[in-house]
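Below you'll find only one chain, the form predicted alone, shown as structure tokens.
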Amino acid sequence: MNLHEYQAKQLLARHGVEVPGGQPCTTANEARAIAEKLFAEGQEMVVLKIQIHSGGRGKGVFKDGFKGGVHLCKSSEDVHKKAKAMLGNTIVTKQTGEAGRQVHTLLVASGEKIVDEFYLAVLLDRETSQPLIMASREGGVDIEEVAETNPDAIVKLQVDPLLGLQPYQARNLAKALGLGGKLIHSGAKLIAGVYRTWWECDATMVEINPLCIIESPNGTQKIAAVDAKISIDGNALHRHKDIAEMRDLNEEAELEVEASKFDLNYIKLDGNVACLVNGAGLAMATMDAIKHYGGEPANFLDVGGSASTEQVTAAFQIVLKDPNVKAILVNIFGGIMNCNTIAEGVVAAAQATQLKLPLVVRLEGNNVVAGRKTLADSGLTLIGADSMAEAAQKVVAEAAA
């Protein structure tokens, strides 16, 4: 589950991070009110922000022509004027597509004098299970376009999961990252935050980007989180109800969303076959065959391996909820799934829906006579396959035609 900005300075400030003051809000009005309040405090400068699950959020474009989503204000009648134009518009970036997102949320913050900028996440390290911080001295850009063209640049830190975090390692990190003076001490305790909300928030990603010094009007520094974005293990959510209330549904497609309520792993793709698989890995492969035999897979789909009768049924009028679906493969491979537990959810939901669209079925495994023998006797029209190379084939025959 993906985070605002907001809400993952939240949880850091939570850990002991500094974090910029401000607050989220909805409406124009409160915008200019918390600027006000920020003004009052001394802040020659705000920030407004808007709040959606996709980067490049300041080159974005508006629908109606409006420019860039994060912007520098000097008054809180400038920041009234761009929250309006901003609150309920659709913006483009480069990672949301042509569709673009609504902004229902705007993120008001103090504008900060930076003194520099760096990089630095926690994520875990698939190749060896363990936690991993990254750091870097090039913050604010792509981390990826520097691990790309000076990947020297990055620091990485491999942290013991049963010892965690080290205080010697933290200051090294801060070391490396070019502080110097008391910002070592600041810097160290900053980083120990960081992987303390990764760690306790069980979170699969904490990224700051940029980390930066800030000079306060006085002349002092610190170090700071001026950016965080945050993703949270959705099987872990159990454990954080508060977590679990941040998730906002408006950026979630529709689709998925129905889903999720029924514990079901979808998500949307571009594709006209849809796919209903039992297993991840199996759904991959899936995929992988019909983009092999040409076609081009409308959804990822894994209804689980103990999925019910109206799991099934559910995941079968999800798929159909999708305009651009012309096909619809079913493959299953039973090993703690029940074949048969399929095919009466296949019959119920295409006898539910009418069904008019090709319909390929592969089952194989447990109980698979039982499930062929349920489609048999169904009267649905159905197309049969033995292997998966061929359902793939006949459900892209099918699309095409």
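In this text the structure is predicted, and so the values were computed from the model without any measurement. Residue numbers count along the first chain shown, from 1. For the two forms, the rigid core is made up of the largest set of C-alpha atoms that agree within 1.5 Å on superposition. Compared with the form predicted in complex with the partner chain:
- After superposition on the rigid core, the Cα atom of residue 376 is displaced by 2 Å or more between the two forms.
- Positional change of residue 56 between the two forms stays under 2 Å at the C-alpha, relative to the superposed core.
- Relative to the superposed core, residue 68 shifts its CA atom by less than 2 Å between the two forms.
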The other form holds:
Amino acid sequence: MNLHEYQAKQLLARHGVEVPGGQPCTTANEARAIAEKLFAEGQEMVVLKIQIHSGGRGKGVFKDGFKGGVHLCKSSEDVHKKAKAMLGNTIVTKQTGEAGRQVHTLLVASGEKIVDEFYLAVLLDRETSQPLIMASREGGVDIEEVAETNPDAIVKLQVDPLLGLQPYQARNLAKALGLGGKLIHSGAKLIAGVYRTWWECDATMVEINPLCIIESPNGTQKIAAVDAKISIDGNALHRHKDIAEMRDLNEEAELEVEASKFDLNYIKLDGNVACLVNGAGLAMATMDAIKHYGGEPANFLDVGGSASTEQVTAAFQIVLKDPNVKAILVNIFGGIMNCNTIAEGVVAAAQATQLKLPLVVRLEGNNVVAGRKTLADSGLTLIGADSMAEAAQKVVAEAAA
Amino acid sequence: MAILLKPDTKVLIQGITGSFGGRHTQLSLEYGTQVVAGVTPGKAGQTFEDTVPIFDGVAEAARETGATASAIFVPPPFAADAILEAVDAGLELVVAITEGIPVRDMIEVKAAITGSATRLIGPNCPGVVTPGTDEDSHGGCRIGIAPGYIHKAGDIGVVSRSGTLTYEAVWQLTCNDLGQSTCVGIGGDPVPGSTHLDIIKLFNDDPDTRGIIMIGEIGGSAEEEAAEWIKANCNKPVAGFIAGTTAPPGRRMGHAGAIISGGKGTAEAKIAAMEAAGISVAETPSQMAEALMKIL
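Return the structure block for the form predicted in complex with the partner chain; the form predicted alone was the one displayed.
Below is the entire complex, every chain and molecule, led by the chain shown above.
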């Protein structure tokens, strides 16, 4: 589960990480009020940032031509004007795709004077099954780009999960980033806080980019998380009720939200061949087979290991809501499940949804002969296939016809 | 001889009184597996289907019945505890079927059991099957949720991160009259108890395994690591398949571990590494057995 920047900063602040002051809002009037307060506290600049689950916000362009999802403002009137231009508007960034994303929330925060920028992230190192802290002297830029152009700028630190991050490790990392004097201590404190946020919130990823040395008007410097991105392990939400409430359904595709209600794993893609498959690996392999034979999958859909009639019906309803779909492939390996039960489910679902599109069904496994007979006797014009390859070829041909 | 499980391995089931665990225990019993004990805290003294005694804890269940392997069907919030209990009881093999265990729990479990004598398979896996020689491969040892009848006793080892894709490969082998020594589902989570490489090393040392099918998917670099080792050390033919060529980056494809992140873990990179190691990679999932038969 992905969080918004303002939510990420709330979690970080709770774990002792310094973040610039500010608040989220959903109206231009609120934005102005927050900005007025920040200016009254002595801030010279206020930054206005759209809150969407996508990178590249600053360089994004709104559908009405308004440029940029991040703005530095010198007056609360300017904040109000820009907030009005962005709220409810749809922005396209390099990560949103052409459809773009509608803006519902803004973060109004102090526009700090930035002296230097770094990168800091905590993630799981899958090779060692241990937490990994990654830091870079080059902040504010894409870390993958740094990894390619200047890999020496990246410092990695493995953490023993049973001991946790030790203070000396955090100090060494701060030093490796080039921090000196008192900033070694505040840097180490921040790094420790970021690690604790990752661990205690069951995050899969915490990314601070940029991590900044900021300077207040009186010249004192401190280190703070100026931007933040956090993803949470969805399997751990049962122990984080507060974080579970941060889920923003506006940021998730409507059909994916609908699918999750039926315990279906659905991901919408851009092609026109829909597929319904049991098991994640088989579902991916089915998409690959469609592509291999010249088609484009419209979705990933795992109906689960047991593929009940209710789930199969819901799955049909969901893929049929995608207007691009021209043909459907059902690929079920009925291991424990009786293939005849699955066949009955497919027939019921096709009837319930008054299916008009070509339907290719490949069933294999337990009691498959009876299952194939049920399909053949159903009166539905469906196309049978014995292997995945055959099924993929047939469905691609149907979608192209 | 097979790996991990022999037909007469004594198995206990943690979470035997749950509906999912109970159903698959029944199927394992029908398959001929020696299920000798169940564990559900607070239900000691009861029996499962009038035949399998239930205990409060793993240590006493193992002590009383001689079980050396465990299958875990415990719900996700309690599964890490169940794994640690089984390891602490000194079992040789623990197979965690449970899907949805928090990653942090598995990071802790993996760190805690490093150096112990127990081998952990899973979590989020279909389990392990060593097929038997009776009709429909009955008489074998089945731990987990795989359909027994698709198997056939033989000398091909199968290792995979995916459940139904494993069944697909096994079924293709059986239909081509190629039996299996042992089929191992290592699971789709980002922190697996055992990796492809761990299992391939066991197959390589097993005199009764003649060839290997290795099935992977996007995410992580376990397939690349296995391929590198195979290139230098494996003396048996290996065929493979990688799912997820069409998966969009940054999206979790059903399995918690199936995600391309930061440009890493792509199907292309895995297939390239496998081909460079001399592994016969199937172009489509329908050709997994075929890919192996070409090099046997």
